[in-house]
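Have a look below at one chain only, the form predicted on its own, in structure tokens format.
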Amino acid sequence: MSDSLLQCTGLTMHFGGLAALSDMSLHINKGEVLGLVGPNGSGKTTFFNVVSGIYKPTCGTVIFDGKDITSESPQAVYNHGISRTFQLSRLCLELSVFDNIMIGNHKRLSRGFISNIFSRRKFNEEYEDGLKRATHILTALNPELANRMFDVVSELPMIDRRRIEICRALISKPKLLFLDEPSAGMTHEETRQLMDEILNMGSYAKGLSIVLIEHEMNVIKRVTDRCVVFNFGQKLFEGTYSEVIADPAVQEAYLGKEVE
């Protein structure tokens, strides 16, 4: 389809005799928010890892923005325009907010160690540009956090750490953002607030496609355009939130069969 940004066909991922993904085919459109739901161990994070290049699929193809990226490295996938967060925090807690965000901007950093020593003017220019970009994106997400740019991350609450991870993923201006359980470690109200902030980021959110793994179904209901349900590494169902929760096979996957 012409508005398709990501097209995965027949993705299969084996770990020994275990099929973590089995003939998985799905797509995401430009500007769409897609929810991935399913029981624990159903293959959702494995799907993220395959598309982002961490795992090489046993078979199948990944087409992103018209390019085959199936066998490319995580760095190459990132350069094509796919960024992600992780369920478990990957922040460097001893570093500042600014330092952590700039880790996500490495493809725009052209200065090496030697050049930074002998070309201080260029280094300062790159630093000022990075600071401007980081301030812009933090302000778009949460203006209060933008005022804490040089605070050490370990001093911040969980919701601010999640914000920083998202800003680190967004600073490279990706076309597609993978969010792996962004609500982990947060309250329901914090989760609601964070998702509202992501969807109201103005120019940063405009045209951005998001794939969201989330167990908090109220979040899925409120922010997604479409849902795909995983079960035992396969696609069980695809449709809107209301269609998903009404499907008997989905109900059985989550709740089990009624004993007669």
Ligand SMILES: Nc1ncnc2c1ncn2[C@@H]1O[C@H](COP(=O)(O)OP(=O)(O)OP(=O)(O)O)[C@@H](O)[C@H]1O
Given for the second form:
Amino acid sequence: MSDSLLQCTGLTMHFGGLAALSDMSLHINKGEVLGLVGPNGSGKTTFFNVVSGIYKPTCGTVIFDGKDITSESPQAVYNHGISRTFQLSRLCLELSVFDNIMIGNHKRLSRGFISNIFSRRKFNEEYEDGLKRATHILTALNPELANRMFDVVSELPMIDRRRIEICRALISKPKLLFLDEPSAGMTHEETRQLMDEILNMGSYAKGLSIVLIEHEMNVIKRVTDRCVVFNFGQKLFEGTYSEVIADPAVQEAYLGKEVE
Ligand SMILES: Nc1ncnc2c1ncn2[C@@H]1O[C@H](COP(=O)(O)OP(=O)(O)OP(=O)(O)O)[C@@H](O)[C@H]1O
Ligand SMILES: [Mg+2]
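Now the other one: the form predicted together with the named molecule, given that the block above is the form predicted on its own.
Below is the whole assembly, all chains and molecules, this chain first.
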């Protein structure tokens, strides 16, 4: 398919005797928001970890933007244009909003720690450039938080922390963004607000493909174009939100079989 951005074929990930992912084939189109849903332990996060290079798959292939990136390192996958947030927050709470966003900016930094010490002018130029871009991206997401760029993260509420993680993932201008349960620890209304902000980010959202792992089905309904349902590491169903919730196999996986 010409507008396919990511194509995974036969992805399998074994941890000892456990098949966390089994013969998983799925694709993501350019500009699409794809929802990944499924019961706890069904392999959703493992899928992100395999595609983003944290785990090498037992077998299968990952083609991204026409290139075979199977088993490449997390850094290489990131450089190809896949960025992500994590199920458990990975912010440095004692650092500022700006410092946390800049952790995602290392792809653009030309110099290492030692050379920065000996060349202050070049360091200052890269710092100013980073600050400009961090301000731009945070303003596009949430202008109020952009005014708190030097606040310490531990003083901010959960929704702002999620915003920072998303800006950190987007500052490298990825083509594909993986969001692993952005709703965790937030109310439904906050989650909806956050997803709306992401989808309304103007040039940052234009053409961006998003894969969203989410248990909150109202969010899936509101923001996804298509969904893939995982169960025991396999693809149980694929379709629109309405098709997913109407499918008997999906209902059984979530709710269990009705006792006669
Ligand atoms: N590094 C690992 N070593 C061993 N087993 C693992 C590892 N990572 C994941 N698993 C197992 O693989 C299975 C799938 O886990 P995964 O985290 O992908 O599920 P999930 O769909 O993201 O679940 P949740 O909705 O609870 O986040 C689980 O049984 C889990 O215990
Ligand atoms: Mg998970």
